[in-house]
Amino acid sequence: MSWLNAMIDRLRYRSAPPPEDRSRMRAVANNIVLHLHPTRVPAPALRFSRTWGLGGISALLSVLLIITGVLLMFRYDASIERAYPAVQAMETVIPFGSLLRGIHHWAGNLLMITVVLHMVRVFAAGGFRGERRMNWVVGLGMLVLVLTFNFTGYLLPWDQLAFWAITVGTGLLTYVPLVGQMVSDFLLGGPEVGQSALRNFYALHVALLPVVLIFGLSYHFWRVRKDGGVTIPPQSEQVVRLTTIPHLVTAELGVALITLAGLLIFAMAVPAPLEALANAAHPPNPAKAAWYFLGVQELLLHMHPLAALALAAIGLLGLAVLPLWDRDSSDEGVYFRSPTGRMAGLLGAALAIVLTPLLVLVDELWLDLPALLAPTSTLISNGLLPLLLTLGGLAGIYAGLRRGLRARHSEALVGLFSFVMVALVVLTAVGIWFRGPNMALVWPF
């Protein structure tokens, strides 16, 4: 009968938690920070592997950017005479100022790193169905504000890096269509990077985004919260339910140690850069973008700007979408839906990795369509004929798993975000090493 006695304290457990846990789910849902947590979680939500702490991990450093970011400020000045100098200065001169720079700025590119690692994982997890559908579309809206935090305050040490990334970055925002001109004259504050530029780019960054990151994520973390918190398997939802202290709080408490241990030390050895002071007149060759758009603008070097641009818009749209393109709650919680699923990301993952570099190869040495289709207008044969043909291809991908996996249609979209992604990995990889002057291959090695 000891499975009895057992199955009764489990009940038991559910309904009415032990005085010292009632203390604790108090003390949580009394604290101001710890508010945004639930007062018990599930078990098997406290495991590394269910969400690998990607969403503490991109609180911690939004939190750790605003600090060091207000003590920046007191050193930064934001003209274009004496940014450079104060950014100097911060290296040289003032105690910690190099390090602080440094954790400053390697925080920011590992935030947009562990902001698309995490939806990464809620996607393979399905949990972007049913009631957390509206966090779903919220986190993307937080994916963007990142990536706009990391281009404003990509501006600011002024020097040729900066400069001319900026420079490269806004020019691609004038190919969007009716508001894209609107808005690189907004953010520059005339027809070139300048003082102006700074000065919006300054503010922005300091000023405006803080506020919407800081109620972006508590609105982000209440739904999540709201929502039953981390999603788990079907099977997992009765499983015993753990106070929020000592235990989720003692494993955030874990993570948070390592990745603030491990940021220090990187940036310890490896400062932030800071190239020669910029110099309109001396732009490098190659000019590029900032590492997170160098995706985009290899794809601008293989198709029509508006016909890029539109991909890009349209798999933003697509993940926006999701929720109701996708709605099988059955395999919720389960990474990949199922063992077939799990096929299907990989068989993606490696189509992106095989096809993605041979096409860039095939496209670069051989294909010109602008020349063979020489009488039609290039918006068509470098723009319009480009999207089809790779619109077509991912859902050649897409119809391809279904009938060669037998993939249910969850399964096969697996696949298809894999492929989506490690594409684009592939492409910004491509644009950071293997693109030399005039922004031709080389071979790096």
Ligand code: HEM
The other form holds:
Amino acid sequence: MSWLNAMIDRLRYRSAPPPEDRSRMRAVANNIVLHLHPTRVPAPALRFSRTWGLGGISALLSVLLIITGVLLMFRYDASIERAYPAVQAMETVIPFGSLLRGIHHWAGNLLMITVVLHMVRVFAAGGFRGERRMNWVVGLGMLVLVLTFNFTGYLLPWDQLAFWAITVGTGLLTYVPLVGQMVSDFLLGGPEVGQSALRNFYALHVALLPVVLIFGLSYHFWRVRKDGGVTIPPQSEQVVRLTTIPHLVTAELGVALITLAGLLIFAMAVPAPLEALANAAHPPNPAKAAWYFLGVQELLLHMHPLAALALAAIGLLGLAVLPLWDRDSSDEGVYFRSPTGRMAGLLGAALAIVLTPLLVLVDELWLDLPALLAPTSTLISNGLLPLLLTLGGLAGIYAGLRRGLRARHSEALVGLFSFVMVALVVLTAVGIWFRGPNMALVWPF
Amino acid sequence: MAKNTPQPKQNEAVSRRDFLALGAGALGLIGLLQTGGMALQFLAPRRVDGEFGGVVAVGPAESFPPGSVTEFPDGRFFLARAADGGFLAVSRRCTHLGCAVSWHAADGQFACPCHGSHFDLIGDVQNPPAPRALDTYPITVSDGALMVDTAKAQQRDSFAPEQLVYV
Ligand code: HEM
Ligand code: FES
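Switch from the form predicted alone, shown above, to the form predicted together with the ligand and output its structure.
Everything in the complex follows now, all chains and molecules, and the chain you saw is the first one.
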């Protein structure tokens, strides 16, 4: 099959396949896709455990979502009469409709996971300091963008799941002080989820957001190169710099093929869900938001919406100002900063695994703050008080790690970060599996 | 050469060049604001007359016995009649996050399936997380027949006797 190889090489490199390093480097610089890469990469940055391929997988999924999304557009109608039948037709009569929908659906869900894991990886490697702080904030923006993509896409099938998840989601917005009602009205284009909302969400999902995604990603990649590539620990000896072809490109191709194959098999085995047609009079019981919002929805069961929103906003703000909060770059590129940092991270995670379910149970079964403090307004007893208690607990964890482990500021932050992330995962799991009819706690097994 | 080049005068606070640049900048800013304003107005929520939001005629008062609750799905509200005969048009929209509550006659309660809020017949919160009583719509009476205006829901913290409408 050497003629086939030769043909593919012709397509990839314009002229002959690059035989030696110099022309291989030129090939990278001259090719539009490849030129996102540097021509040479330091050998330590090529170790798989440096990135776990998470940024690359996210990029691949983004491209896949755009391709499958454009195909879906040819068969979809953004009208409350025709959207559901169109999706039904995809599931039943259109050849490969169900598979295509499945790939788009699961790629979107997987992207949610890989982007968060990518963020965790960058945090653990300390890749957000110095030069890279701009790209950290851009990355955070991409995370919010992926959330917005998923949120707007969720409404489009116009089934029960879609209708009520968006009703609850925009209901949550109305609690944001000053602008909340305005933003919700603007998104819905009216007082309730209806035709205007569907049209607005569609325009956002297929036109505005993709443009922002493409520009955002291009900028993100360009910055990675400008900032000197992936963060690596200081090296004791001279590092070998290997050419991108074949060392990086082959690894990327391998990861991409495994991801694609896995996603394809999953989408064939598990079709994207489609429930009954949206019915504005009868929410399903229980009516849950999309799974990645269930952590926040779980918080809502325990505190006033304003407090839950404030907590989420403080978390996001904390991530955004992280480059200013932790500027100690002495341990750059070392996962979890140091053995002490690793210990702090483990303690934070363990504490979250024990404490979060315990607090959920106590609040659900025994503690009724509003009744206990009856005459005070629920805004205080169910809002301000739990908010302050939570923030106080977080400060306590930080202080405990500083004192107990003699951790440096940046090591204690690893513990705090790990506590918050694991707590969020636990809350999400409770929301997905342990909440039944009327949102009562249930045992799923 | 030197003769034709305008010399900046010391006593001039703003040079001609700066003045023009400032003016062009200001014009640009105004243009930008106008474009933004146009875009916002173009995108502003569109409310369609005749849909939910109009006046709903619910019929003569006698057809609703005291202590009963009747649903009007197109109007998104329940007509509740208190034991003393007073009427209240209770919105179906849960005050927590906006799910639709339903009436459970056996328990005498409105229940929201989404996060488990309960309300009594007059819309007062029996069980959180809902932070306040269900909204109401204004009722007008003409010739013993009731009309409910669904244009704008009225918010309230909790029930007060003056919210009831008597025929
Ligand atoms: C659609 C979403 C995203 C895509 C496709 C993406 C893609 C990538 C890729 C391909 C890299 C190269 C190295 C690697 O694989 O790790 C990278 C690096 C980086 N990403 Fe992202 N990313 C996304 C979201 C995020 C998020 C949520 C953050 C953090 C808040 C982030 C922060 C960074 C930073 C700071 C780097 C610099 C390189 C380093 O220190 O290792 N990105 N991204
Ligand atoms: S929307 Fe009714 S309880 Fe949350």
